[in-house]
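Below sits a lone chain in structure tokens, taken as the form predicted on its own.
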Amino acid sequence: MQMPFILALCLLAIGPRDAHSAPAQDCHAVSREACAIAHGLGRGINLGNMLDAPREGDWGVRLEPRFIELATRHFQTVRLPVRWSNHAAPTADARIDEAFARRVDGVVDALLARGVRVILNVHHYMQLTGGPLHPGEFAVDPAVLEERLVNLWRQIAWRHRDRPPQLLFELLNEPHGTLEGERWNRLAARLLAAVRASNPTRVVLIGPGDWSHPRALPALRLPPDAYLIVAIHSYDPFEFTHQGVTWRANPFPTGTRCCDEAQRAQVVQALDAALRWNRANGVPVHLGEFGAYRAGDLASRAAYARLVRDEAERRGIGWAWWEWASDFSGVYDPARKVWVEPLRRALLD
């Protein structure tokens, strides 16, 4: 049967398991190239609250340097969030502006040369899901909206097209909103065929509907491709990790900890669900976010980045850490030039 073959060869693309391995996911529905890369993508950051700003630097840090440098050094993979919307003409087209296209190549390119996989994504269309536009963001007209996004990923694409294959795309962070369920489905079939018409084999991640929480899963429905992943995201206990958050119409409260068994439960809930969807289609997950505001404790904090990376490497799902030097929980100071330790340790010794 082809579904053991297909692990068989996975396993040997891995390479020997350690003491952290886990049993692999399932891909009886994907190629064992796009199986090892999943089972590769290991411990992840997110480079998050920079080139997805509106302008780099509106939130308060820039992609320096030295951030490649040191992330790279203790992480496997590396989520690039990056909002090509705000840089693109309004127009159906959507002409990507060069500048900012060669500044996120250099960035791309950076983090190639230091030996991570790298996702790049669409962040932050703001409009195309029916959210307040963030200051700093420009609207369009309403009827050039999927297609331009269509047409950045034909941009995006081709530009990327000769890097290796440890670049893979991610069509769009978390679709919500006004873009959930086949009117998602539909779209995300036109943006992998865009594509696909310049990188045939490049693994690409896509995530379900409700903010590509696990919860979704049962109503993506994906285009019938063997080089696919599908990223979701999880911030259960919610409570705990968007206390404080300023952004929200009714703000959660401050003081809650993190974790008892109750919380502890939620984080299982949306792994197992992930893990079940995988056994039954095929095809596997990586979890592209988790994290918590730095209104809450930074003990509570800690612990609950061990609790989320030790469930998801006990069922051999990847994880990606949001983030790595803003205020949700950045795993670093950029002020103080030093690791939020607590925070270190928990996603890494």
Given for the second form:
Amino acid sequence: MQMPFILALCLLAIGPRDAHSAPAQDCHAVSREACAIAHGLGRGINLGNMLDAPREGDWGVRLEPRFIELATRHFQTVRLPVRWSNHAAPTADARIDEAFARRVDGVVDALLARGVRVILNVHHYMQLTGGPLHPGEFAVDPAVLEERLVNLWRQIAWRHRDRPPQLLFELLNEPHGTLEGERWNRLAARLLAAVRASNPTRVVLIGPGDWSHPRALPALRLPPDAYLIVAIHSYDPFEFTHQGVTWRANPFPTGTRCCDEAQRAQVVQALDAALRWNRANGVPVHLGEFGAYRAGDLASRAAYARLVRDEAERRGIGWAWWEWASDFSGVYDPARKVWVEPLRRALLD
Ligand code: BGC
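Same protein, different state: after the form predicted on its own, show the form predicted together with beta-D-glucopyranose (BGC).
Zooming out: every chain and molecule, the one shown earlier first.
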């Protein structure tokens, strides 16, 4: 009689162990609310290559209401990349084009109404990171580059200040190039201060340099703030995920498959590094991007998706696939109006 009772007590203490019960990350440096939001990010999708193109539609896909409807039925989090810098005055005040801001408002509200968490970011401010401009992107006086970003955030944050806490901000996608180390640390602190003026407790994501690879985490110096999550990205193994991409000067050859032991080890090492950093720093991490370019074979891409998803979930790290319906690695085929089944299964089954 006694054994089953004790057993029942133990099971209660441990809690149900189903596919969704992930280990918790260490949250000792953030508030309980930020910790809960981080743990609720779960499975996510990037509505990429839409509002982050120089102009919506430039990269072949517009953000359609049906995408919102369908994606939010299957993912708990939507990351919304937005190229604000190309829809704002070229001057230091960076006054945002009102029609564009309203377009983003509409998408954010439609997503929130569907009950998902939304990560709204600043994506592709190419000149700030020293990269060549994308076709259709305009240049500004280098003296106002950083000030513009501060003022973009001042406006974005003010505009969204009354939205629910399910809306998260991410200061900048993948700092890299000329925006590394101390320059990024200093700028991130200024951007956060601009946000905090109107949003004292909204959760904000900050990624490290080196395209937000976990290996750059040691150089990230976070401002003291209890409402932060750290954004990491992983495209390891890079020769596989970026084979044949058109924008590299020397494209990796195609034909690389995934995932053998060495490739698996790369995925695991990056996520382990992120988890070690979390344990030491007490700020939760989120895997905001991973994906494999369509030039790779579909079976390998699905195997990669499953591998990264499983390894992230095993570590209690929420994730977001790059991306929904565009030509990098869309999980949905907008022309045929069908899921790319092997990818859907790998991510969601
Ligand atoms: C960029 C995309 C790119 C992807 C994979 C993203 O952060 O915004 O343009 O396709 O990374 O390289």
